[in-house]
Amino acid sequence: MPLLSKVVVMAPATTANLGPGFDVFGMALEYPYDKVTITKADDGIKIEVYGTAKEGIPTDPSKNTAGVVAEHILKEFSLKVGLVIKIEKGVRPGIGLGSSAASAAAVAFGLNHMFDLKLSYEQLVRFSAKGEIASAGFEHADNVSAAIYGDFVIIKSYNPFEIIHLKAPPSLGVCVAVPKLPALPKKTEKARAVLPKMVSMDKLTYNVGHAASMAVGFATGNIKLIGNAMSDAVVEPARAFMIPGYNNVKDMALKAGAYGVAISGAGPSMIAVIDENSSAPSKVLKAMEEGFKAAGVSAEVFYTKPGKGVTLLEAE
């Protein structure tokens, strides 16, 4: 039986890949975020979804990332208890900011506290990744790792999970542009379907060099190096056609002072990295908005920073 009857946790939006780090790099964001309340019940799992980003999110536990994670944990630890999971959805689904990962990470983290399971962060990632099956059709851990750890993560290995966690430089800022495009069901799955099955050696070496440079940038706090490393020769070129205005947004943001620009996860959101000490967020945001506008697409833009991982807000 649980030691606690109720926990409330907050889980952040995340951005994955950051250019060359497909399925390997992830970063947590301060904003937006999900707030998840888990309450003990007599039996079964009930999902309730609230908030501005609730549209289109299933409440069937077997089709909801939070529900899938809860089912896996209850089964693995033979926990005979019911749960009510209330999700205040702040991270919109289908825009490339880790919406499903936020809910999944929140539940894994929350149940770990509720039942005192003493799970390591790697184990929390393993359970959270199970939830991605509900939204993407397969397990992937870049977003959930960032949501659990916070700041910047590198997935060194998937089997077993080995994750490297690095703090982001204090003055690193993230400009986000979310184009208003029709929602694609199973978007992540479709975005993977367009990827090349074979990669040439020159593209491989290009991406390895840029990925290594980004890791060094985070390790040393060099924002310019991080931004310059946000270039991908494999995944982004294959996906660019799915985002009208991709080249416009990239070029205009760089001219406005961004150090690097990339598709956020499977898109269609795009992120630009800046150093707050040398670039104005408003100028870069305006450039990204204008870049999409030039392609006939309106976009929502906002500014945020790297953030902490999932956090316990209340327990009783």
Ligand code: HSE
Contents of the next structure:
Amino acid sequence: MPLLSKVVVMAPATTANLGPGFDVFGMALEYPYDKVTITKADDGIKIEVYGTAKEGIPTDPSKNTAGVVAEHILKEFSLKVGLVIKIEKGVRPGIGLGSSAASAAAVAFGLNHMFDLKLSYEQLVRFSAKGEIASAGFEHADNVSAAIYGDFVIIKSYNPFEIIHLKAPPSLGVCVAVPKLPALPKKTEKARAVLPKMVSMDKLTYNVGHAASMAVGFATGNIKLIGNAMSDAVVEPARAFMIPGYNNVKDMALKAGAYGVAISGAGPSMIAVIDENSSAPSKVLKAMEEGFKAAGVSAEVFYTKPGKGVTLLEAE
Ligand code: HSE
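What would the structure be for the form predicted in complex with the named molecule, rather than the form predicted alone?
Next comes the full complex, and the chain you just saw is listed first.
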């Protein structure tokens, strides 16, 4: 039986891949975020969705990422209780900012507290990743790992999960541009279907070099190196056609002072990394907006920073 009858959890938006780290790199963002309240009920799982980003979020627990995670945990620990999961959705779905991962991570983390399950962070990632099947058709864990740990993560291994967690440099800033494109149902699944099945050795060498450099960039707090390493020879070239303005946004953000630009997760949002000490966020945001505009697409832009992982806000 639960030790707590209610928990309230914050779970952040996340950006995945950061260029060369497909399914391996993730970073939590300070803004936006989901707030999830889990309350004990008599039986069954009920999902309620509120908030500015609630559009398009299913409330059927078997289709909702939070519901899928809750079902897995209740089953694995033979917990015979019902739950009401209220999701105040801040992370819009379908834009590449880890919307499904935020709710999934919040539920895994929240239930761990509620039932005192003593799950390790790796186990929380394993449960949260189950939720990604509901939205992406595959248990990719880059977004959920970043949502659980916060800051920057490297998934060293999927089986078993081994995750390396690194703090982001304090002056690292993230400019985000979200193009206004027609909603693409099952977007991540589709964006994965266009990827090559085989990769040539020269592309492998390119990506290993850049990914290793990015890890060193985070380990040493070198924002210029992090940005320069944000380049991918495999996944972005295959997905670029899905993002009108991709090349413009990249070129213009780099010219405006960004150190690196990448597709955020499966897109279509793009992120640009800056050092606050040497570049103005507003200049880079404007360049990204104009980059999309030159391709005939309007975009919402905002500035954020690397942020903390899931956090318990209330418990009773
Ligand atoms: N690594 C995943 C992908 C992230 O690029 O498909 C999806 O958010």
